[in-house]
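The chain below stands alone and is given as C-alpha cells, in the form predicted alone.
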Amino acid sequence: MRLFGIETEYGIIREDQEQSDPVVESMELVRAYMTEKFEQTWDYQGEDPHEDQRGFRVNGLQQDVEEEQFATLDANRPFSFYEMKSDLVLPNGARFYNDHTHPEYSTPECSTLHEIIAHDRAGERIIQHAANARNATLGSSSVQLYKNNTDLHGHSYGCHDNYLISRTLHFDQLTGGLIPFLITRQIFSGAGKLGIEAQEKSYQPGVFQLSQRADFMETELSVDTMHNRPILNTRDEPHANRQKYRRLHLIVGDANMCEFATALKVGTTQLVLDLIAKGAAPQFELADPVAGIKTISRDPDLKAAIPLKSGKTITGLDIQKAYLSAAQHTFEESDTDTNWILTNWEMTLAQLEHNRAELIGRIDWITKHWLLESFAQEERLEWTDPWLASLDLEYHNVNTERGLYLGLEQEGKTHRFCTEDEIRTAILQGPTTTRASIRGLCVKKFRHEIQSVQWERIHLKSLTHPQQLDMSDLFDPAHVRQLWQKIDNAKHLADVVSIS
C-alpha cells in the first residue's frame, strides 16, 4: 500500500502596494475561490505539532513563541481565527487555506504517481483561479503567486511531501536509511536558486544553487518546522490509525514546477521507504548532514564530496547511485510506477553525469540555470545582476501570462507527465483509489450536513447523538469504491454512517 501527498505554501505579492498584510492577502485569496458563504468545517482538534515520532511529547516549540506573537497581532485584525484561516475542503478532497502568511494547498491523498502529479498541478490551477477572482475585485492584476520556497530576503516557506508508513518501522532505522537520501535527492529535485541566504540574514548574490530550501536546514532531527528546521521532521500526526501508521512529514524539499521532477522526487522517496522497510537500504554514516546538504546544493557541477564519519568522502551523485542500485536489486519486477521510477532514476543520474542538457524541461534547477545563463549571455549580465534574481522568481509564477516555466510548457519545451484532461478531472474530484474521493464527495453532496472534517474522519451535525464517518483505516481501493458508491446513492450522509 502506498499513500502520499504534497502540501505547498505559495508566495504571494501585491504589486500595487509597497507594503501589504500577507495574512489578510492570503485570507482574501482563499476566500476568493469560494462560491458560497464561508462556513468553517475543518477540525483542528486532531492536530498536535508537539507529538514527536521518537516516542515523546515536547512541552514547547520554538515556533510557539512566534505563534503567540501572531495571536497578539491577529487580535487587532477585524477577523476571527476561523475567518483568517478560511479553511476550505474542496470537492476533490484537497485542503486550501491560509497558513497565516501564505496560501497553502494540500493535495488529496494519492496512491499513484499520475494521481499526485495531476493533483499537484490542479493546485496550481485552483490557486491561480483564486488569484484571477481576487484581481477581478481589485480591478487589476496586482496579486501574483509563486510556487517557490524563498522571498530571497531570508524567509523560507515550504513544500512538504508526506508518506504513510507502518508504525512497526523503528524510527532509528528510518533515520539512518533516509537522511543520506534526502540531502542528495536535490540533485534531481532541486528547484534552483540564484544566491545564498540564511534565515533573516544577508543575501549573497551570484552563486547558483540546486536547492531553494537547503540554506534553511539547521538540524538533523526536530519536531519544529518554522525554526531550527530539520532535514527529517519528527512530528507525529498520522491522520490515520495511530496504532498502525505513521505519517512521514518531509519539509526538506523544494516546490517543483517540472512534473517529471515531482514524480521522480515522490517516486524515489517512496521506493527508499520501501527499501528501509525491507532492511535493504544502503548505509552511510555522514559526518555532518546539515553541512552536507548545503555543500551539495552549492555545487551545480555535482563534484563536491561530503565527509563520512569514517574519514572518507563521497559525492551526492554516488550516494544516489547506491540507493538506485539497491532498489534495482530489490524491485527487479514490479508494478508500473516502480518500473517507471527505476528506469527514469537511472536515466536521470546518467544524464546528470554525462549529458545534463537532455534534462532541460525535466529537472527544475537545470532548466532554470539554462534560462538564466542564456539570458545573461544575451544581455551581457553578471550573475550578480538583480535582473537575473527577478527572472529566478518569475520562473515560479503560476500565472500563465508571466510564468517563465509555464511559458516553456506552452512552447512544448517541457516533459509532461500527465494530461490536461487529468488535471481538469483532478480539480473536480479526488483519486478514486483513496479516501480523498469520499471526503470530496461528502463536502460536495452533503456540505450542510457536516459539522467538521479532518483527513481521517467527518463529523456530522446531529440533534440527538454524535455521528462520524471514520476513515482512519480506509486504505483498500476496493473498500473506497464501495463506500463511495453508497454515499453517491444515499439521500443523507447519516444513512451511510449508520450503515458503515
Contents of the next structure:
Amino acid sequence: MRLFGIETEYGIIREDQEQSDPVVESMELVRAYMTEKFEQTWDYQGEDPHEDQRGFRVNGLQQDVEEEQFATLDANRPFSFYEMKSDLVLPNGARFYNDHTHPEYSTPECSTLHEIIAHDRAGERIIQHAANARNATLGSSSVQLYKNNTDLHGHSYGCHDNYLISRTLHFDQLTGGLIPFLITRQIFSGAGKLGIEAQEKSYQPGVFQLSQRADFMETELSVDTMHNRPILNTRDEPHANRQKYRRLHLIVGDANMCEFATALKVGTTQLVLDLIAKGAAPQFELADPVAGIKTISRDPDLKAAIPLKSGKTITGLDIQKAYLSAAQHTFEESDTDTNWILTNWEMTLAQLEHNRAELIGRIDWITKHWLLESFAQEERLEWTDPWLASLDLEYHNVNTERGLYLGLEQEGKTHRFCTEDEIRTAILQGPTTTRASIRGLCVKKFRHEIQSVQWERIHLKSLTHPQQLDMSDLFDPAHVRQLWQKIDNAKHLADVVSIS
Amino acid sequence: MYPKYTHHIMEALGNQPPTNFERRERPLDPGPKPPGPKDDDAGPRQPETGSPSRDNLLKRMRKVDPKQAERYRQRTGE
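Could you give the coordinates for the form predicted together with the partner chain, as opposed to the form predicted alone above?
To see the whole picture, the full complex is given below, headed by that same chain.
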C-alpha cells in the first residue's frame, strides 16, 4: 500500500500596492474560492509540530519567537485566528488555507502517480480560480500567484512531499538510506533558480542553480521547518494510527511545474523508501550533506563531486545511479507505477549525462535554463541582468496568460503526464482508492452534519454524545470503496458512523 | 449538481463535467527514449527550433517587467 501527498505554499502579491498585507491577501484569496459564509471546520487538535520522530518532544521550535511576534500583531487585526486561517476542506478531500501568510493547497492522499499529478495540477487550477475571483472583486488583475519556493531575497516557503510508512521502520534506518538520495534527487526534481541566497540574507545574482531550496538547508536532521531547515525533517505527525504508521514529511524539495518532474520526484522517493524497508538501499557515508546539497545545486554541469567520509568523492549522478541500480535489482517485474518509475529514472539519468535538451518540458531546471539562456542571447543580456531573475519568477506564475511554463505548455512543448479530464475530475473528487474520497464525499453530502475535519477523522455535530468517523486505519482501497458506498447511500452521516 | 465549493469553477471550465468519476487505468507514458535517432511519434517533444517560439513565448517573456523580481517580497514560510 502506497500513500503520498504534496503540500504547496504559493507566493502571493498585489501588484497595485507597494506593500500589501500577506495575511489579509492570503485569507481573502482562500475566501474568494467560497460562495457562502466561512465556517470553521478544520480540527487543529492533534496537530503538534513539536513531536519528533526520534522519540522525544521538543520544548520549542526556532520559529516560535517569530510566531509569537506575529500572533501579537495578528491579535490587533479584526479577525479571529480561525478566520485568518480560513481553512477549507474541499470536495476532493484537499485542504486549502492560509498557512503562515501563504495560501497553501494540500492535495488529498493519493496512491498512484496519476492521482498525485492530477491533484497537484488541480491545486494550481483551484488557486488560480480563487485569484480570478479575488481580482474580479478588486476590479483588477493585481493578485498574482507563484508556485515556487523563494522570493529571491532570502525568504523561502515550502513544497512538502509526504509519504505514509510503517512505524516498524526505525527512523535511524531512514536517515542513512534517505539523505544521500534527498540531496541528489534535485538533479531531476530541481525547479531551477538564478542566484544564490541564504535565510534572510542578501541575494547574489548570476549563478544558475538546480534547486530553489538547497540554499536554505542548514542541517541534516531537525523538527524545525522555518529556520534551521533540515534535509530530513523529523516532525512526527502521522495523521494516522500512531502505533502503526509514520508520515515522512519532506521539506527539502522544490515545487515543480513539470508534471514529469513531480512524478519522478514522488515516484523515486517512494521506491527508495521501499528499498530502505527491504534493507536494500545503498549506503553512502557523506562527509557533509549540507554542504553537498549546495555544491550539487550550484553545478548545472553535474560534474561536481562531494566528499565521502572515506576521503573519496562522488557525483550526484553516480549516487542516483546507485539507487537506481538497487531499485532495478529489487523491484524487477512489478506494478505499473514501479515499472514507469524504473524506466524513466534510468532514461532521465542517461539524458542528463548525454543529451539533456531532450528533457526540456520534463525537468524544470533544464527547461528554465533553456528559456533564460535563449532570452539572454536574444536580448544580449548578462546572466546577472535583473530581467532574467524576473523571468525566473514568472516561470512559476500560475496565471495562464502570464506564466512562462504555462506558456510553453500552451505551445505543446511540455510533457503531459495526465489529461485535462483527469484534472477536472481531481478538482471535484478525491482519489477513489484513498480515504480522501470519503472526506470529500462527507463534505459534499453532509456538510451541515459535520462539526470538524482532520486528515484522519471527522467529528459529527451531536446534541447527545460525541461521534466521529475514525479513518486512522483506513488504507485498504477495498475498505475505502465499501465505506464510500455506504456513505453515498446513507440519508445521514450519523447512520454510517454509528455502525462503522 | 456540483458541490457549493465547485459549481463556480465548473462554470469557469465551461460547465464541461468530467466524463468519468471512476479511477481509470490507462497505459503510462513510456517516457523519454535513450539517446539516439528520433521517431516522429514517440519520445520527448523537444522544441522544433533552438529557441522559444518568437510569436508567442518570446512575446510573453518580453512583457515581463525587468524589475518584477526586485519588487517581489514574501515572508518566510515553511
